[in-house]
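As a starting point, one isolated chain is supplied in structure tokens, in the form predicted alone.
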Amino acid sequence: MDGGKFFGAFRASSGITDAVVLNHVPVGCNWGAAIFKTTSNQFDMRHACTVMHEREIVFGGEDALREALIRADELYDTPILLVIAGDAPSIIGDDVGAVVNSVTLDAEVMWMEAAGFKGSMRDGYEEALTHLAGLMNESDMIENSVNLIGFSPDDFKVDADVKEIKRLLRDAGVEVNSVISKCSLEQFKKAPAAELNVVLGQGSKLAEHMKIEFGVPYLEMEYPYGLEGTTQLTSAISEELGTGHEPEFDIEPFKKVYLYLHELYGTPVSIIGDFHAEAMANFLNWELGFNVEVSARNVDDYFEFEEGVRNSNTTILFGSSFEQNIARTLDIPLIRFCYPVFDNVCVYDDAPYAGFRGAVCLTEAIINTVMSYG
């Protein structure tokens, strides 16, 4: 269920908004990556592909590469292209980088290898960024300012979930200077600027190299799902940059809801995800009461967690779009809240599944979907 590498470096790198991705792959590869990502914004492809068919995996693709570098440069208005070898050209040994310096464009050029059979889909996202990390320049720190690492432009609820969060630190009298991997190429550069550095779930190897090279502390988080989620990331936030800030929600929200939420007391449940998962599950286990019976990271075995929800109690599924035919098979609702989500749309950006205001929009989400089902 892990997209492998190529996967990760794709997520990572589209993150840069105004950045051009040219994909160094076949076209069902390119198709993959880019299917994922139609249903968070359609208004921004910003992504190309060589289109490697068997003559370049006989007789090589630098020429076909050479050739994209120079159309993509011709065809759109970007400060960077950023070009992901995946595994064909590992394979068979192009020289990505030669045909790269061979080659004068407009635009800068960044090249990484990211062979999907070389590592999982969060290898490639900590490598890419990594990789990314030679563009940032040194910058005079801005004060009670932080990045949050961690995001992707595919990730659900992504867009309301930044616009949540943001919120929420700037209440607290926090600056967010960056948001990676969801910014513009000089933001990218600029994020050695921060005070500190904010690792939501992954890119804490960008955070140590940023450590290093920069001197910007950084801290590790999870996701925050829920009252008190949300309530431990602002204050740890808050007092690591000494503003002095108490979080406060309101519950009001929550009492119109009683009863449903005193009938769904003691559910059972079971949760799948990338890093987001055992996040959602404290914040159903702490918050909603649910009983959480079997939960696993995308990591793990799939199938041991599958006939672990088979043999459960489990009455609502947690997960992705992948989770689709266990649920059908169970005959249970699915409530889909991390990466890959293909059947859903995000179109507003104030129905956020993280922070305070995100906990409202969750639970009813859950509720509605609970109410509906059959």
Given for the second form:
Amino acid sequence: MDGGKFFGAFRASSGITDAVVLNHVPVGCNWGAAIFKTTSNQFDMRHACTVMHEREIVFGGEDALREALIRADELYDTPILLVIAGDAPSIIGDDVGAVVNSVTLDAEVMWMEAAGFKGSMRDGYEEALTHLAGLMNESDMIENSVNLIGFSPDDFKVDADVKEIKRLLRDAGVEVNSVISKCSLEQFKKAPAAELNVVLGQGSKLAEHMKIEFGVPYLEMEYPYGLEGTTQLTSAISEELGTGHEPEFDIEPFKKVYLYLHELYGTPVSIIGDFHAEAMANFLNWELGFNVEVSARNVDDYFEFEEGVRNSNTTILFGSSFEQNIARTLDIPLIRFCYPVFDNVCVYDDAPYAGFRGAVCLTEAIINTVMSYG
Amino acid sequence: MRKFCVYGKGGIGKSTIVSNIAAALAENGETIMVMGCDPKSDMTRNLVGKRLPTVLDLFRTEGPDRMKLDDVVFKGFNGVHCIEAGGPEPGVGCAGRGVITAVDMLDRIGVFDDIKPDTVIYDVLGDVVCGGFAMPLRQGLADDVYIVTTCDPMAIYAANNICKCIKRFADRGAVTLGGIIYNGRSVVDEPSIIDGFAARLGTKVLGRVPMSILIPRAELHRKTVIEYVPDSEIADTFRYLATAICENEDRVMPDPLSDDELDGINEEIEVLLREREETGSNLTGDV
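Got the form predicted alone; any chance of the form predicted in complex with the partner chain too?
What follows is the entire complex, opening with the chain shown before.
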């Protein structure tokens, strides 16, 4: 299951935290994008919609878009309106560029076409970021600084994970310049000031673009779950920047639950998700000693994944809220760790899943889930 | 209720034929309803004498909830109930979706229940460019389809495409092909070519509309020939055609021609064209 290109573009764009995203789509697409984004931050409603109805499909949505642009500019105090044209206007051929050029607004306007049927969510994310890179300015390099690329504002645990990764890098003598895409427009514009881009799972097209346009080199790393994943990330960045930092980690918290972890050794689990899934599978497998029975990406055949899980000994499922049904059917616990999570909130930004602290929180969540289930 | 669609390439004479058939059928006292499903929305002009507000005009300005039957159904010559689906301006929106929306709206305001027509005729843009224009073929709106063609390669090609579309929906218990209507206003007026084309499709030519100066004259006065020259031979041609369609029970699932077979017909037309150019004869026959 994959949200398609529209969702990817929406997630990348809404990561500019002071931008307003104007979705040129029917109401359902807008609702879907909104519900996944606002679960854990209900006041972050920085998006508007042209609400295309049948009338806009038959007669074209250009008038509705023009009106929505003007109203969004009046209603929101924002430096930039990001217009995303989804499936319906792409099918009927609305001339979005011409409409955008026909209005004079206070806010800057940038538009992109992202019909869901024209690619995957990953494609939409990559293309949108590369498109948004047109906003970036040449900047003086800030030594020992990095951009973190690959985030979306509706990732589960995103605030806590970013905070933890920043903490770890700060300890390693590295400052985070911009988090993409979860930063203000100003921070996004000055992304070329970083000495290094660190791509965590997605956003490699933007990194390649920035390498060519601004000469910023990049590293591609797995999302830092677990002690090993985190160490790999901080070591690679330190080595690339030459800071000479040696990571240290604290295993004391794990000692407290050693007996539980011992009992859970060899637990059969299955996992599905976006790029986070592989890193999570490695943590479960290498560090907790679980047996990963089925590991799949969202872009794989979901039916095949379900069949695989049914025919396995899986006792814990790791995924998103979409896996509720299969977990209920098999009467096994579901641990939500990646997008979309719309039936759990994560409001506390000191309980990450990434980094060293994240490894502790994840372990705690897994043990508690097992102890309380059934 | 008898209900049929008339399809054919754009500009082939569908609207002329539908409006005249409707006027002819209404002479017998039957309740006739015609619906134009072409964004040009000019099919009913010859029945009403003016361009009508369309269903989609009302949908756009008033919205679906305020639409009333009297806003979109107008009585024309001989009491024919006339409706135009309408559509977007050229170059914007989706005209195919417009056909679907218009039919939905008519159903919603209860057009068929209120008017209880004996016969409903749909005049549909014939290139079947998308699913919307095939909608009358799918949803049980019509019993059968009549395709208008001249003896021109592109018109025959379009007619063949419509047959492909009918065949595509064959396994859904949808409409069948009732026959071909030949319009003699062709580059080469050679009815035998269309007879052959119809035979290969598995159907027959149900009527022939000859070239007649009375048709454009009537249209200049925004009238059907049934109204303008009721005692003329051409008016009788439409009356025969109307009766033939209404009484037709010979419906088939067409067997569309291959590209090679269509090329063969093109060659026949080309040979005839060259012969007539060489002999200097009137290409389109006597007027």
